[in-house]
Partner chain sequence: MDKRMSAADVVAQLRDGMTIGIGGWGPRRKPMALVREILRSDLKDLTIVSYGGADVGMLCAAGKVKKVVFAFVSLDFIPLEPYFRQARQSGAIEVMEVDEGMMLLGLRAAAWGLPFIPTEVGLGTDIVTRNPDIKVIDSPYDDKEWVAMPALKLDVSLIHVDRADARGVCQIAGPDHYMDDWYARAADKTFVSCDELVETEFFRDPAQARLVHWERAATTGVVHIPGGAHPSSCNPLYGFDVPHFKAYAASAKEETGIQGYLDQYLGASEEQYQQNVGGLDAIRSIELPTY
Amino acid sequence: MTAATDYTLAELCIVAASKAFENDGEVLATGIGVIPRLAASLAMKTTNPDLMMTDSEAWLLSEPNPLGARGEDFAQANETWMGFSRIFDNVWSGRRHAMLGPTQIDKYGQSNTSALGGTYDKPKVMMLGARGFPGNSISHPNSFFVPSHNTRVFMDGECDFVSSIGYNPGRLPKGHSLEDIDIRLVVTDLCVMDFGGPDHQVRLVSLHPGITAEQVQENTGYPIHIPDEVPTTAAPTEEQLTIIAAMDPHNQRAYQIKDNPAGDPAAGDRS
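Would you be able to provide this chain's structure on its own in the form predicted alone?
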């Protein structure tokens, strides 16, 4: 299919993030946030029609819901009931893949959604909390989306508060090994990464148009494994852009990355 020439950075990230789900088969996709949610929806509509998605309440859908307010004639495509007990069956069996945006991600792939700075008892900043992330991270695949790639997110040392398990032997739960950890993709406004380097080191998978490996390393607080050849992140196709627009009719994607510039700077500013 022909790649589009007129697209935004948010749309590039949606397409890149959708690849995290394309080979999952029949698993429950949970995209937390606008871009992860649209990425899962795009995968369900294109590369992985077996993907499962809920309406965030109690119904499993045969078609992903669009974001935001819907017209009075809208009818969501309910396929079957899926209450919490069934969701937890998916979680513990490994048949779920979540994508979310932590505030910190350290060199082990451990993430922080809980607290920043200070001490455990008196942090400087309180956030959402670990919620179910400790169990999720050891039970099923997870991916991350980061709208601003910098050394505050990809920080030196260990996360201020470890909310999820990563490739750190010292924090593995009893009876588990590093092979039980599955961090699929890390998509940012600069690049796509994974933890497929030597000894589960973070690895550069692709660079967004106009970005260099040096820029990515400068904005990461720990060493990145950079292969000899790093491809450019694939541009969206016209078909993908049409699906994204239908899934996001109110253009919420435009507000997820600062200024949401053109996906390919060499093509000019089309924002």
Given for the second form:
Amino acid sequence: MTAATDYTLAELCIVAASKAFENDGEVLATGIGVIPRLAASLAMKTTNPDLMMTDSEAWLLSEPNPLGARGEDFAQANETWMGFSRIFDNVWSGRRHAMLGPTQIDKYGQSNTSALGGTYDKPKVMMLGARGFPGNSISHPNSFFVPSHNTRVFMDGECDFVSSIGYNPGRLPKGHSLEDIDIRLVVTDLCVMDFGGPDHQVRLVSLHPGITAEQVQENTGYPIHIPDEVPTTAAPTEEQLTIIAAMDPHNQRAYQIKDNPAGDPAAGDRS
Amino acid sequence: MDKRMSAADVVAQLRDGMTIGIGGWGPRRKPMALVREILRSDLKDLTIVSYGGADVGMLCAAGKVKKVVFAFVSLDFIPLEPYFRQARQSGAIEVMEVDEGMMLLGLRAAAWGLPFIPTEVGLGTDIVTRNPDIKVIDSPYDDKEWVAMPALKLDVSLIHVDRADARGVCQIAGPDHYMDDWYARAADKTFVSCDELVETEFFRDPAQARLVHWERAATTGVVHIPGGAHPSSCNPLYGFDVPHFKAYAASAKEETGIQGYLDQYLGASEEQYQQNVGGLDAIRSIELPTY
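Write the structure block of the form predicted together with the partner chain for the protein whose form predicted alone appears above.
Okay, now the whole complex, with that chain kicking things off.
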């Protein structure tokens, strides 16, 4: 398997994010949004064929669906009904790993999908609501994808509204330990992070080509644990790029990161 | 028992201040014709419990709502419901914000006659700090604390289904019935609009009967309104109306706001509404969405 030289940042992120699902075994992989869904699809097609995925509507599939319009003769590979009520049976069993894109992620790994600014009774910006984040965060592993790594997402202080539980001792429920909380990878347009630093501090795992640790720190509103050696995020292989292209025939991935930049700036601009 | 009635009959049974559950999910299979009949009424101070879409947005914008119990309010392809946003950002409504699964538990508790169902969902989040009505309790069986999700008792539920008979046997043939069975069970009275009214014999076929998700005793009234979910979807009969939702969302940015939207579309009856949106054939020909 040869590493590609010509790939986009979106494709680099898909491959990096797919690693989150590699060692999950037989769980439901839920990737919300184009890049997380393609990451889960890639993992199911390559490193972890035991994964389960839905059609994002009501059926569990034995093969992930390509994104977008699929043509009249396409038949998806249903294996069981998986309506929303049954999703919760799965969530509460813990056999799921979701990758989602919240609006804020604080130093504890708590996230916000609900409201920004103002007061809770009269927020400056009302967003989606807590959705399934509270239940996801306490029931099963979760990862995050952030298409624009900046200090508005990774903000100083605590989230305006805490939609998902994180490694915050001040909010730890009685009888629980911080080890019960399982936040896996945080993949952004700059790097890959996790919460594996001292006392669950956010930690730099790898830097995308051409990005420095200083850049990541400057764009993060709280201190990051930076190991002595930080590898470069692995480039996609040609095989991975072929699978991604087949899963995303309408190239929706080109619209997920601003200006669709090249994955390796030194290799030239593909966009 | 013949449970057939009109949308006006349904609204005549509603009262100011009632707690009303609305079935469906976001822009999918919402009882919009019944919602429109509420918009035409003088009802006010309603508490709405919903996996919300334009049902919640329209009722908020029209001043019908005191409180919303929600986990999200979204039109899917338009992620943020424009009028719900306005209502929240102007502080016009009270809220009980819960997790999607907690709402399911609250409906189940109400359906089963329980005061609450214990869950770990919500612990460590602002769901438990922002909701004085949601208590965290000790367990008699372990040393952990648990969220006691209270029963979401509903005075009335409104649901749209594919087809029903006059006795209230309701079929949802689309891929997901969402939590509609729990909405039906959690309410004192459940009123159902249906795209097709069928004879009871229709359900003799086990394949058809298998798509009936609650028994008729949980259905109070049946209103035959073909296309009654528009502009939401009623998969497999029709998809949601993307251009209509875009026009609806755009109206929130106009000075005339919801009044401009209602003046253009609502009409004095569902017949007028359907004329204003291009007729039933146009509704029935809306393509299903691809996810």
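Positions refer to the first chain, counted from 1. None of these values were measured; they are calculated from a predicted model. Rigid core (definition): largest C-alpha set, two forms, superposition within 1.5 Å.
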{"query": "Residue shift check between the two forms, rigid core fit, Leu172 Cα at least 2 Å", "finding": "yes"}
